[in-house]
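Next comes just one chain, in C-alpha cells: the form predicted alone.
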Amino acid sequence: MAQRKMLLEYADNPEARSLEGWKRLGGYAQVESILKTRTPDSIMEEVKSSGLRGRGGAGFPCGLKWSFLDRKSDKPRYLVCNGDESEPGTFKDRHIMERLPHQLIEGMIVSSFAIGSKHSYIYVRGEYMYILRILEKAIDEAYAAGYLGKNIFGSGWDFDLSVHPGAGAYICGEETALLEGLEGRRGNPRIKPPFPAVSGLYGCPTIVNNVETIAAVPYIIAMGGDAYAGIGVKPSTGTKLISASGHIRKPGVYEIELGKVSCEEFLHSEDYCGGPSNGRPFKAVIAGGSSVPVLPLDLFVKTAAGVPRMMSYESLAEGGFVSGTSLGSGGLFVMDDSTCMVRNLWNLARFYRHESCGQCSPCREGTAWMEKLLERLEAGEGKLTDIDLLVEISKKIEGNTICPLGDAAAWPVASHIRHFRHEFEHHVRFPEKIRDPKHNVAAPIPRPS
C-alpha cells in the first residue's frame, strides 16, 4: 500500500516553507471562520470524535486529554507543544518544524483556541536550534499577516506564540520535566499528581501536545472527526508518521494510515524502508523509539499466534511486553545479523545512565549498574550471573520511578535478554571471540533451536 500522505503532502515542497506559500497550497484557510463561527466546545468535541491518539509515544486520546483541563480555574491555560523530540531514532517532529513550520503554527492557533490558551508555547530541544530559528520567522510571518496577536480576525481573542529551547537533556522529553524547564529550573520530573491538566506551567491549567499531534488538528477540523475517524482501522486512527532507520536501504520519515500496512510490508517495501541496505538478513526491530521492547524479526513480522502484525498501536502490543512492543513514538530501528545485540544494549545503556536525572534512586543507581554490567560482558569479562543479575534490576527499576525513564531504561534490557540470550551467554563463554574488535560484524551467533 503506497503511503496516504495528509500531514507530509507538502513536506517536499519549498513554498510550504513561508507563510504566503503555505496559504497558496491551503494553509490557514479555515482559521478565520473557526474563530469567528466555531466554539472551543465544538473544536473539541470534533477531536475527540476523531480518535487522535498522542503521537509522542504514550498514545492517549488527545481529546480525552484536553477534557482533564480544570476550566473552573480563573487561571490562565497553556498549551505547550512538546517539540524535545530526544528519543533515540525519532526525528519526524524535525520533519514537520523544518519543512512545515506554519502547518504546526496552524495547528496551535486552533489547539489553543479550542482550550482557552491566550499564550502558548513551542519548546524546542537544545540540539535544534536551527529549527527554532525557523520558527521564529515563521511566527513573526504569522504576527505580520494578523494570524497572531490581538484580537484576532476581530473575534474577540488575543493569542500569542513563543518558542523556547531547552538544554538538550532527554528527561524534558517528560512533560512535567518539560514544564520546570520552561520555567527555567532544571528539568526534573514532577510527581503526580497534580497532573499538568490542573496544575502545569507556572501553577495554571496547561495541555502538552506533541508536534505531530497538534499538527494534525487543522486537518480533523477540515474533514470533520467522524471522516478522520474513518481514516485507519479503530481504535488505531488516523495517519502517523515513521522515522525509519538502521540497515534498510530507504531510510526517512513515511506516513502510514494506521493498522492498513503490515509490518513485513513496511520493512520491504519501495513505497517504505525498500528492504536491506547491504544484502543481509534482518535480525531485529526496535517499533517506536530506543524505550520500547526489541524484537526478534520473526515477532515484529509475525505474533506469536502466527498472525501477521500491523502498523498499529494495538497491533504491535498483541502478546504484552513478552512477544510484543508498542508503537511509541515512531522511532523504527532495523538491524540486519551483522549486529551485537549485547553491544547494541550496552550502547541503549550508557544513554540512559547518562540522561537520567538522578532524582530517583532506582533509576540513578540500576542504570549506572546496568551500564556497569554490559561493559563488562561487551569486554568479554562477564559471568553467566550477571545476565540474570541485569534482568533482576531491570524489574527493581520498572514502575518505581517518578517519570518513565526508569521504564526506558528498564525494558530494552529485559527485551534483549528475552529474545537474544544466547548471544550473552556467548559472550561469556567464548571470551577470545568477544574480545577481537571485529566480532560485532563476524558471522552471525547462531540462536539455539
Contents of the next structure:
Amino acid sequence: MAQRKMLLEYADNPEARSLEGWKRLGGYAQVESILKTRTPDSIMEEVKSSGLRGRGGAGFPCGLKWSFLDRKSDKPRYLVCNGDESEPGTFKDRHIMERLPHQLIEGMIVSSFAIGSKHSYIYVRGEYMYILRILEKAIDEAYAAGYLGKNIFGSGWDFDLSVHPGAGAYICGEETALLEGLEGRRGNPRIKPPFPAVSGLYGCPTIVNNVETIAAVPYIIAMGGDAYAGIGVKPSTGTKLISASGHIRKPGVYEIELGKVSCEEFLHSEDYCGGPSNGRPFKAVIAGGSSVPVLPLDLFVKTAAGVPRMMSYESLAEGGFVSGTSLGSGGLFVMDDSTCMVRNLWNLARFYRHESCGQCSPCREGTAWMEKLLERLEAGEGKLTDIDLLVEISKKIEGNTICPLGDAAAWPVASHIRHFRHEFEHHVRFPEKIRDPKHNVAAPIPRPS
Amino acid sequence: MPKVTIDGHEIEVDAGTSILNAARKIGGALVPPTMCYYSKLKGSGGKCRTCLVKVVAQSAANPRPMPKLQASCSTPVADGMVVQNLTSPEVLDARKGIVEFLLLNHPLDCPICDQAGECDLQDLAYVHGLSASRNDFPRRTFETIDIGERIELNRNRCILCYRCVYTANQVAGARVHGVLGRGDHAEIGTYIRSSLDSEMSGNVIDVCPVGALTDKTARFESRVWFLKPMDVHCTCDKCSGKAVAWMRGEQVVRVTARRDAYGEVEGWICDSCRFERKDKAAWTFEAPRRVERNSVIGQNHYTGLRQLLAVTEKHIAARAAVSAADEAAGGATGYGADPAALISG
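Okay, that's the form predicted alone, but what's the structure of the form predicted together with the partner chain?
Once more the chain from above appears, this time first in line as the rest of the complex follows.
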C-alpha cells in the first residue's frame, strides 16, 4: 500500500512555508470555523473518539492524557509541544517543523483551545536552531495576521504562542525535564508523582504532547473523530510518520496508514525504503528509535508464531520484548550483514552514558558500567562473563529509575545480547580477528548443522 | 484517613503521606532504607532508589498492582493500598542491585574513613549488599578540592544524594556548592572554588549519608565507637544549642546534632557550637545519648574486634619473649627466631 499523505500532504510544496502560501492551500480556514463553532469539550471528545495515540514514543492515548488535566484547579493551564526530538534515528518532527510550520501552529491553536491554555510553548531541540528561526518567523506572521495574540480570528479568545530552544540534552525530551528546562533550570527529570497534568509548568496543570500528535489534531476535528478512527487498524488509528535510515536505498520520512503496511513491504517497496542500498542482505532492524529492542530481520518481518508483521503499535509489540519490539517514535533503522552488533550496541551505550542526567543511582552508575564493559568487548578484551553481567545490569536498571531513560538504555543491551549473542561470544573468542581492521563482519551467523 | 497495609501491618495515616513515612509510623524492620530522602529537607528523595517497594494494590477503588517498583519516599498512600517491602523478593533483588550501583565507584576506604561506624551506606551494604563487587574497572576519582577550614570534602565517597545541596539551600541560607556535570561524571563542586562558610554550613556533615563530608576539626581523632556520646546543651543565640558531645574521657572530641532513629537530625546546630565549643565547661551535660544496643557504637567495638586484639597481644608477647631469649643468647640478629615460630607462638 502506497503512502497515505495526510500530515505530509504539502511537505514538498514550498508554498506551505509562508503564511500567504499556506492560506492559498486552504490553511487557517478550518481553525477559524473551529474556534467560532466548536466548544473545547466537543474537541476533547473528538480527540478521544479518534483513538489518536501519542506519537512521541510511548503511544499513550492522547484523549486520555488530556482527560487527566486537573480541571478543579484555578491555576492557568499550559500546553507544551515537545519538539526536543533527540532520539537517535528519529527525525520526523523536524520534517513537520521545518516544512509545515503553520500546520503545527494550527495544531497548537486548536489543542490549546481544547485544553484551555492561554499561553502555549513549543520546546525545540537546541541543535535545531535553524528550525527555531523558521518557527519564529511563522509565529510572527501569524501574530501580524491576527491569528495569534488578542481576540484571535475575532473569536474573543486570547492566545499566545512562544518558542523555546533547548540547550542540547537528550534528557530534555523527557516531559518533566523539558518543563524544568522551560522554567530556566537545569533539565533534570522531576520525581513523579505529581504528574504534569496536575502540577507541571510553574506548578500549573500542563499537557506535554509531541509535535506529530499536535499536528494531527486539526485533521481529526476537520474530518471527525470517528472518521479518523476509521484510518488504520484499531487500536492503531490514523497515520504515522516513520523516519527510515540505515543501509536502505531510500532513507527519509514516510507517512504510513498504521496497520496497513507490512514490515516486509516497508523495507523493500519502492514507495518506502526501497530495499538494501548496497545489495547486501539485511541483518537487523531497530523499529522505533534507538531505545526500543532490536530485532533480527526474520523476527521483524514475521512474529515468532510466523504471522507477517504489520507496521502498527500492536503488531510490532507482538511477542513482548522477548521476540517483539515497539513502534516507539517511528525512527526505523536498518542494518545489513556488514554491521557489527557489538559495535552498534557500544555506540548506543555510549550515547546513553553521555546523556544520563546523573540523578538516580541505577542509571548514573549502570549506563557507565555497561558502556565500559561494551568498550572492552568491542576491543576484544572482554570475558564471556561480561556478556551475562551486561544482561544482569540491564535488568537492575530497567524499571528502577526516575525516568524512562534508564529503560531506554537497558532495552537495547538486553535485546542485542538476546538476539545476537553469538557475535558477542565471537568477540571474546577471536580477539585477534576483531582487531583486524579488515574484519568487518562481527561473526558468521551460526547455521544448524 | 487512608488505611495502608505494609508487609501485613495496617496503619491509618493522613492523606498525602508517603509510603515511607507510613512505614516509619509502624517502625521496625519493615521501614525501607533511605540514602537520599530526608524528611527535614524539602524536595529531597527519589534519587537513590534504595527505598523501592512493590505496590500490590494501588487502592481500594483500583486494586491492580503498579507495574513498576515505586520509590516509597515520593509515592503518596491511597486508601486500601497494599505495599510489600521485605516480603517481596523482587524488592530485595532490586535493592541488591541498587547497593551494587552505589558501591560501584565508592572507594570502600572504610578503615580510614571517619564516617565508618555511623555510615548509612555501610549499614545498607551489610544488610542488602553482595559480598564481593563484580566491577573490575578502576573506580572513578575526583581531584581533591578545599571547601574551607572546617569541612572536609571527599568526592570519591560521594553518592550524589543531593542532601547537602538542599541543606545549604534551605538551612545555611546561601549555597556556594552544587552538582556539576551530569551522568557518571556528575560531581559535587563549588562555584569558582569558594568555601562553605555560612553560620549553619556545618550541618552538611550531619546530613551526608557517607563519609564525603566530614568534620575537619575532629579528623582522624578517633573511631566513633571509641567515643561516648552525651546529650548536651548550651545557650546559643544562633541555634537551639541542643547537641551531642562525643567524649573521650574528659575531652570533647567532636560535636554533632542530635540524630533520630532514622539518622535524621532533630534540630540544626550552628557552626560555632559544632566547631568551636570543644571545652567540656562550655556545655551542660544532660545524660548519655541513647544508642542502638546492637550498633557498632553501642557495642563499643566492631564484632570480633576483641578476638583480634587478643591475637595481636599474643603476637606481641611472643615477639618480646623471642627477642629476650635472643638477647640472652648473645645473638645480634634482632628477632633471631624464624617467623613461623612467632605466628605459632
